[in-house]
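Below, in structure tokens: the form predicted on its own, a single chain.
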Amino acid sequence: MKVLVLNCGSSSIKYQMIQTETASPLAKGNIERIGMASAILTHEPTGGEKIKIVGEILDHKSAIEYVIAVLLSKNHGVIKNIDEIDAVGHRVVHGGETFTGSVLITDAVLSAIKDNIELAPLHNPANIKGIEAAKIHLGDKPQIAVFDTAFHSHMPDFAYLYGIPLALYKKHKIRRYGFHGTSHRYVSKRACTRLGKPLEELKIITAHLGNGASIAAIKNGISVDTSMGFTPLEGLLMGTRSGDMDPSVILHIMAKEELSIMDANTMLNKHSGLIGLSGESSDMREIEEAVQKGNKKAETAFNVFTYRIKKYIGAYAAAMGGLDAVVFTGGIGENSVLVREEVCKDLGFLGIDFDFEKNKTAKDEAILTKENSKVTVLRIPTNEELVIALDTEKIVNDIKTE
């Protein structure tokens, strides 16, 4: 089956056409600026030569068009005919308490989805226009719709509840939902496959390090825990964001500094996180290079991040009464070697015998621990798309059955 991936923001898209007998991409691009006439596409085909159009694109419907076009293109593109799309899969960030799992857009579904645009305000309505303007040029194409919040939907009450009154959760349902889902649930599952044991015999975390950031806590396949919160402020230090932090402090800053709602949102979201504390920038490979040159803020704000992924590392372990592996994921956990060396050393006592030889040189999917190593450590890329691709794939097949 050929599906089309779909990854909507509000100025951007980033998409993918899979092939899912393969689990192979046969082309992916995004495009960005959208709403702006000099708006980018950027366009790669498998094993082809990698393009870039500048054009006026002023919203979703035209990106869409561009993206098919694209496709279809006889120099670049990668389906003869537009037949040849079976299915559209979605990235959609929140499902509330609606959702579980993935599910067959229908106009009930995109009607809930549109429900829970004041969880994710900045995300949900985006989501919403790419399934709209693909309905648009694919008609009656069957459109799936995959979830963030998902996998950290069978959380137990005592995890996602927060100590504020119970009836602020009952009437404006504030709870920890958690994201990147999809993530989590796709390296989790690599690594079952990678130890050569069940999923549902294992106790993982996984942590999900990039610009944003969150840690899981998988017990027998469940996400049982997860650091990301009622939005994706919560939790780790990230990039631009905050994290963990007394709810007191906001007050204070904001009396202090005189700070509106939105501007104490802005601080919290744009303002904070590593570059917050460094002062020179988001990026963990602009950080380890300041660090490299002696620059002390950049060092602490280098510290604070590893340190809180430690940290929640050990209650993760706790809470699920053991531990059989860890996985580093996304930008920085595949990538940055230092970051997993400083939040790996000193957790001997956890049963992990790290090996700094071996996360020196790992690429693709690596076990990062000696073979005594009671935990292992590995380092596994993540891979969204499929998953949408390959859920896309499954809902489509069983309605056929049906």
Second form
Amino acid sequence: MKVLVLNCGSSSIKYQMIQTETASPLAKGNIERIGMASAILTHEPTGGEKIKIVGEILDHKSAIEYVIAVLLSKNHGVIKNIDEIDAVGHRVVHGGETFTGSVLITDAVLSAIKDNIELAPLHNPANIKGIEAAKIHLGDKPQIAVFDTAFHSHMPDFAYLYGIPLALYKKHKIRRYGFHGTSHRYVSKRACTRLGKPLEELKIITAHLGNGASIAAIKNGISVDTSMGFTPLEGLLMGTRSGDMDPSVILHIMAKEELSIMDANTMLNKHSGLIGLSGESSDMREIEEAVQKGNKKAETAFNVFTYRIKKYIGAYAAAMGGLDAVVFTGGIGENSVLVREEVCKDLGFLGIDFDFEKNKTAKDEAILTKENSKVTVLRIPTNEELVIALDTEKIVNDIKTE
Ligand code: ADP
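Moving from the form predicted on its own to the form predicted in complex with adenosine-5'-diphosphate (ADP):
Below, the chain from earlier opens the complete complex, with every other chain and molecule after it.
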């Protein structure tokens, strides 16, 4: 089956055309600066030449039109006819408490996704625009929604409730939802395959470390806790987000600095984390370069980042009553030798016998611990698009056999 996977942001769209039987992309690309006269489409057919097109793309409707046109194009395309697209899989950020798995998008589903806009005011509207635009151009094809929150929807109440009046949970749905679920799900499954053990028998901690970062405790295949919360702001230190802090600090700063709600939101989401502490960069590569040059503030930011991951690993091992594997994924988790080393180096007491040499040379899916280590640490590149394509294929096949 050929599935067009779409990840629609407010001014950008990432796409992949995936052949599910081979689990491989036929082409991938993205459009940036939607809404501007000089929007940029970058397209790369697998094994072919990467091209860039600059043009006026004012909305999601014309953006999807461009995507389809380039997929069909004579020189750079990967399909000859639009009918070769069997289905569309959409990444949708917030499924709230409504969606516990991927679903076929019907009018009722779309309306439920709209109901969740309040929970994800920046993300869900863009996802909805993408769905509506795809419907215009590919109306007769099944469209599937795959939610970032769904994998975490089986957490126990003691993990998802905050210690605030319960009425606020009931009235406003204030609770931990968690994000990056598609990635946590994928890498935990891959870890089981690598370990040759069933998911139902393992206690795994997955650390998705990218610009946004979250960590999850996956016990017997179920996400029982995760560090992101009501929004993606909670938990680990991130590129520009604060992660965990005493909530009173926010009130105090708002009063002292006379910040509006909007200002405080921007401060916590855009000017905190690695950039806030280092004053240098939100990008881990640049932080590491600055550390090498002796920059103390960058070193502090690096230490806060890695310390928090270590702290969560300890907490989640306790929460699950044991630990079999730790997985590193995301841009930092996959590529930063130093972050993995710093996080794992003193965790021998947990049963992690870290192999510093393997860690230095690891690529693709790799084990980073010594042979007899009680707990296995793995590097597993994430592949959220593939999960979306495979969920889409399964739902479409299920519909056909109904
Ligand atoms: P996003 O969350 O936006 O998808 P990514 O998963 O691509 O982000 O991760 C981006 C982060 O990965 C950046 O902080 C970047 O510096 C970091 N990164 C990428 N390559 C390396 C590397 N070789 N060493 C350290 N950090 C890296």
